[in-house]
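Just the one chain here, the form predicted on its own, laid out as structure tokens.
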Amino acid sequence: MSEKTIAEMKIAHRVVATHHYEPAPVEKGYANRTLHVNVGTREIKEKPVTNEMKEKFTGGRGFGLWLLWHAVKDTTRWNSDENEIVISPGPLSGITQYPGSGKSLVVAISPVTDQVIDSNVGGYFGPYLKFSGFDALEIQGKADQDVIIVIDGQTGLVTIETAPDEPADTHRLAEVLTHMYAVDEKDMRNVSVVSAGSGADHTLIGCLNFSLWDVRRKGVRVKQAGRGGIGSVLRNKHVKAVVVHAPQVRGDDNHPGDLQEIQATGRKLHREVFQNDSSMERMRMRGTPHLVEVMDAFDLLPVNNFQFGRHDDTKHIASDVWVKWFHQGIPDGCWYGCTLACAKTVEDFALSSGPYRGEAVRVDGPEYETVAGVGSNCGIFDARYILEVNFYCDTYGIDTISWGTLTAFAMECYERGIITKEHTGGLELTFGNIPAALELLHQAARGEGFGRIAGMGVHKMKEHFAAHYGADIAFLNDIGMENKGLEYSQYVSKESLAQQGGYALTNKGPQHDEAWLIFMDMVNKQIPSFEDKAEALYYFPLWRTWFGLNGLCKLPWNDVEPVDNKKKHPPKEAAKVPEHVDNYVRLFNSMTGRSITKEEVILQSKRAYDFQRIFNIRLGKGLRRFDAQPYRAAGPVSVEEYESRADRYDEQLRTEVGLTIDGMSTAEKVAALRKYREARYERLMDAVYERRGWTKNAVPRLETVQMLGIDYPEVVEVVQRHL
């Protein structure tokens, strides 16, 4: 990389707004102020973090929801000037003594759901933002040209600068800006960049890349806030990047109430990771792709747009394949001190297509969701293809989960004749067609051809196919794997009613980070009744929400366990990993100086969770009808799907439904099973809403809102309007 070129780029910048501030130490996990940047009006200002914000909304996702609520109107949409991107790390973010403590949460109104989306992300930006003096960053307005926001925590200066010459795509832009704003090579690790890319310019499923400087590899790596199109919001605001230049990280930067207790709790988990990981998930070697063969074995790996759950060719994309690709022997954590180190990378991968064809690049990943989404779900079992798409989605700023699911949907539509070559511009979008799938991605990034339509996401594709191609919207709704406008993540939920709820009864849409209950429900049969499922769908989404309030990764919670966890506790309790729950309570209390219990952890989450539901209702969403799921998430849509598991489904019709099926055609069986499963899902909705303290229309009851202490007049007004 030419330093002269970078210097020339920097000279071309024009500073259009500045804000000086006095850097101050973090106290008990909080910087006690937030930063608001309006790139349209060029206003930069600080806001105080009140005790009420801490007590009611904790941090992270909670702060994001609170700030966004006060920034927008009932009529705000994703591309409105007043829509915000809020990035907030949380009070536990930045701990260097406990694995998985470098997360931050991003909140905005989404272009695909038209409601609030939240997305968690690793990388260095969140902790660096806090250590530079701010518990949250609000980005509002719309610039008249491409700009970057620079937060220099070493000097106490925030600027908005024009950025006319920097490359758009992340793998180049993040490198350029890291070199541009670091004082010297040693200072590179103190710079983190948030960016999107050319794909976020032309699609609604843009992701944000959060960078970290890898001192061993001497280059940039990135982690993604992938869900809901927040990268598209960033580019719509004409923000090319956000840069934070932080002071050198020290182990006590959070100035916790009891550092020794945090260190002791961290040592305990580090020992578990070192001793147990190799006999459990082997995350340190395989990362999350260890799930590929597990999901295949239990008929849960999405194949051909979630029609099937396993495939004979899964071995070609299983974890043993990825172990050979991953660069081993170098720590792979996405924050200091994370010994679980699941953020795997592939070095010197030679690209075979697109604008960077022939370049040898670093690929950050793939994660399981990417392998399953762009791989098996599209009928493609080729590791090189998956790596190519993984790289391009990242650098273009496109969510790999949404991209995999929407590509699979388009492929099924093509194979069923719903769309043709005339519609796709000649692309043969059959399952397994690698050249066509790659070209579709590059078209989407350029905003051209059928890629422009695909880049709208599954929900808007369905509307387009029905309006312009005469497609049957009812059938498209059955096979289009989206809920609330968000594409499904990569688990087949047909045989787990609890997981169906864990996807579709969410606030943001079907994302596995809220409730992953397949094994408790389908495999281990631990939650058989509706009440059992409702209790699980109360506890686990709230427990997982808590990670997003505090800036934590959930993987150290249950991807490595004490060896005696399942022996010491009954099965349903063991699923909570009680010793690790105790760890997190200790961490929070030791950091903040408060004294909460594990029960109060759930109440902390419920405040934010129910507030988000009410926020969605305020925006015209959030009610029961928006929790409807595509039927493919619940059961077989087609004869082919039914017959792929005919013995299982026939037995269910006999024993669960009580039908005599002799003489029934497969189509009749499909219809009978559907009637049963749809009624069962409605009963689940009623049970879950009741357990959550909501009405049958999914509105938090007034007494629930009062109990949580979020009965602000404007919140109560929204609730009362819908009771």
Contents of the next structure:
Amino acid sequence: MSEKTIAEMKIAHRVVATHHYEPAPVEKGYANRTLHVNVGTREIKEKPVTNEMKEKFTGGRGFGLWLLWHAVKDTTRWNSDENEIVISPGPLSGITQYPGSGKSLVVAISPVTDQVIDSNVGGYFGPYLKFSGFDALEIQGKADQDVIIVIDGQTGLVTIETAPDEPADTHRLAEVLTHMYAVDEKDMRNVSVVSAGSGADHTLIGCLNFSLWDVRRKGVRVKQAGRGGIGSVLRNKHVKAVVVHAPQVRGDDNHPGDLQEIQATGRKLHREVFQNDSSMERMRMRGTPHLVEVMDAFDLLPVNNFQFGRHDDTKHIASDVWVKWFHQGIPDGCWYGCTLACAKTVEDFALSSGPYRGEAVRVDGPEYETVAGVGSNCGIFDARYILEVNFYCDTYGIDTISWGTLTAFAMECYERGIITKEHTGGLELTFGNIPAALELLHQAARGEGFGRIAGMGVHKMKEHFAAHYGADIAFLNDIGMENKGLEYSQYVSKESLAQQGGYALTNKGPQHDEAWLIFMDMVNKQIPSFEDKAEALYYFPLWRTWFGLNGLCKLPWNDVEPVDNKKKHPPKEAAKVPEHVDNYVRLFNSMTGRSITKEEVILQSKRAYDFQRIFNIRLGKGLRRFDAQPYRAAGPVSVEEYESRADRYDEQLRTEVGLTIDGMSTAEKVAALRKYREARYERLMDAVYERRGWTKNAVPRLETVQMLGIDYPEVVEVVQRHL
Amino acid sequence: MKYVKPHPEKCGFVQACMRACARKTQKSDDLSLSSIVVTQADGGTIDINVCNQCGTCIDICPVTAITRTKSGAVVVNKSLCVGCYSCVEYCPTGSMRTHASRLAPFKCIACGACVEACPAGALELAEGEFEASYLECEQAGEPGATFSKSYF
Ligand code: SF4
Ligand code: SF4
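Now that you have shown the form predicted on its own, what about the form predicted together with its partner chain?
Shown next: the complete complex, the earlier chain at its head.
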């Protein structure tokens, strides 16, 4: 990269707003201030973090929800001026001794769900924001031209600058800005950039890339806040990027109450990873794609738009393939000190399509979700294709999970004749068609052709196909894998009722980070009754919410375990990994100086979780009807799907439904099974809402809100509208 | 490449080496700041734990704060260290040290102060050979860079 070019780009910047501040040290995990930047009015201001905020909302996603709640109106939509992107790291974020402690949480009102979305992301931005003096960054308003926001924690200066000449796509932009704002080579590691890309300009499924400077590869790497179109919100605000330039990290920047306790807890987990990872998930070598063959073996890997759960060609995209592609031998954490180090890369990958054809690039990933989403779910079992799409989605700022699921949906519609070449502009969108799928992605990023329609996401595609192509909306609702407007992530939930709830009874939409209960439920049969499932759908989403309140990664919780975990604890307890729960309680207490118990962990989460539900209700969503799932998530929609697993379904009709099925046609069996499974899901909803202290309409009861201490008048007012 | 090779059978447990190390490397008389650690078990068996300069930690450190000097010693650069302690737990011989008063871990740099101080000749500055770390191979642009180590 030529220095001159970067210097020229820098000269073209015009600083339109500045704000000087005194970077104060973080105390016990909190900077005790947040930063508010309105790129429309060019106002930059600091706000204090109140004790109330810490007590009730902890940090991270909790702070994000609280700040967003106060920034928006009931009528705010994703592209309203007052919509915000809030980035917040959480009090435990920035710990360097405990694996998985450097996450940022992002919230905004989403373009695809029209309600609150939240996303958990690695990269250095969140911890750097905090170490530069802020527990959260609110970005509000709309700039009249492309700007960047620069937060310099080394000098105590925040600026909004026009940035007319920088490239839009992340793999170039993040590299340019890192060079531009680092003082010298050694300082590169202290810069982190948040950006989207040209695809986020033209789609509603834009993601945010959070960068880190890789000292070994001497280049930028990125991790994604993928879900829900936050990248599209960023671009709608005409923000090209946010840059943070932080002081050099030390091991105690959080100034914890008890550093030694944190060090000791971290060392314990390092040792566990060191001793166990190579015989457990081998995350250090394989990253999350270790799941590909596991899911295939259990009939859970989505194939052809979630119709099927396995495929003979899975071996071409299984983990041993990725082990060879991945650049090995480097501790690839997405934050310092993560020895689980699953953030693998592929180096010098030669692109075969699109605007960067022929370039040799670094691909960050793929993760399991990308392999399954853009690969098997689209009937494509080709590693190179997956890498190509992974790279382009990231640099364009497009979410790979949504992209995979919506491409699969379009392909099924094409195969069934719901859409034709006439609609797709000649693209032959059959399952497995690599050139057509690639072209669709590049079109979406350019905002052209059928790609522009695809880029709106499954929910809006369904409406479009029904309104303009005469498609049967009921059928599209059955096969379009979205709930609340968000595309499903990549697990087949048909045989696990609990996971159907784990996906659809969520706040933000069907994303595996809230609950993953398939093994507990379907494989190990540990939660047979509705009450058991409801309990699991109470505990696990709340437990996992806690990672987001604190700026933690979920993976080191249960992708490595103490060797005796399963011996020491009965199965249902073992699933919680009790020793790791103790670690987290200890981390929180040693950081903040408080003394919470593991029960209070759940209470902390519940405050934020129920608040988010009420927030959604305030925005006109959040009620029971929005928790409905597409039938494809619950059972076989079509005759072929039924017949591919006829034994399983016949058996259920006989034993669980108590039908004599002799003489029934497959279509009749499909209908009978559907009736049974849909009724079961309704019962699950009742049981889960009851356990959560909500009404049958999914509204947190007044007593629940009071018990949680979030009974602020404006919150109570929303709840009361529905009681 | 030089490393400190212990001969515990000759050791008289006077811990002269520890005093010399703490003084030389940390300018302190606190024995818990020594990089060489001599312990005596209940039965009287003596154990001398000191880094053999194998360099495993070089590939573990996320920020390349650990490097090998020209003379072969593996050293920690305090100003780059982020205090994550990965190196401490991944050390195959448990020879990376920590102390409440230090954010960065510290270790034997094979300076030989302990060898000189030992009255019993229980320590020796020996010559050793170790497989180059992945980082070293990469930096040297050598094709033979390996990642076959068990911790990946
Ligand atoms: S486990 Fe993976 S995703 Fe989680 S913090 Fe570590 S490197 Fe990042
Ligand atoms: S403690 Fe320091 S020297 Fe050791 S691995 Fe971590 S950053 Fe590197």
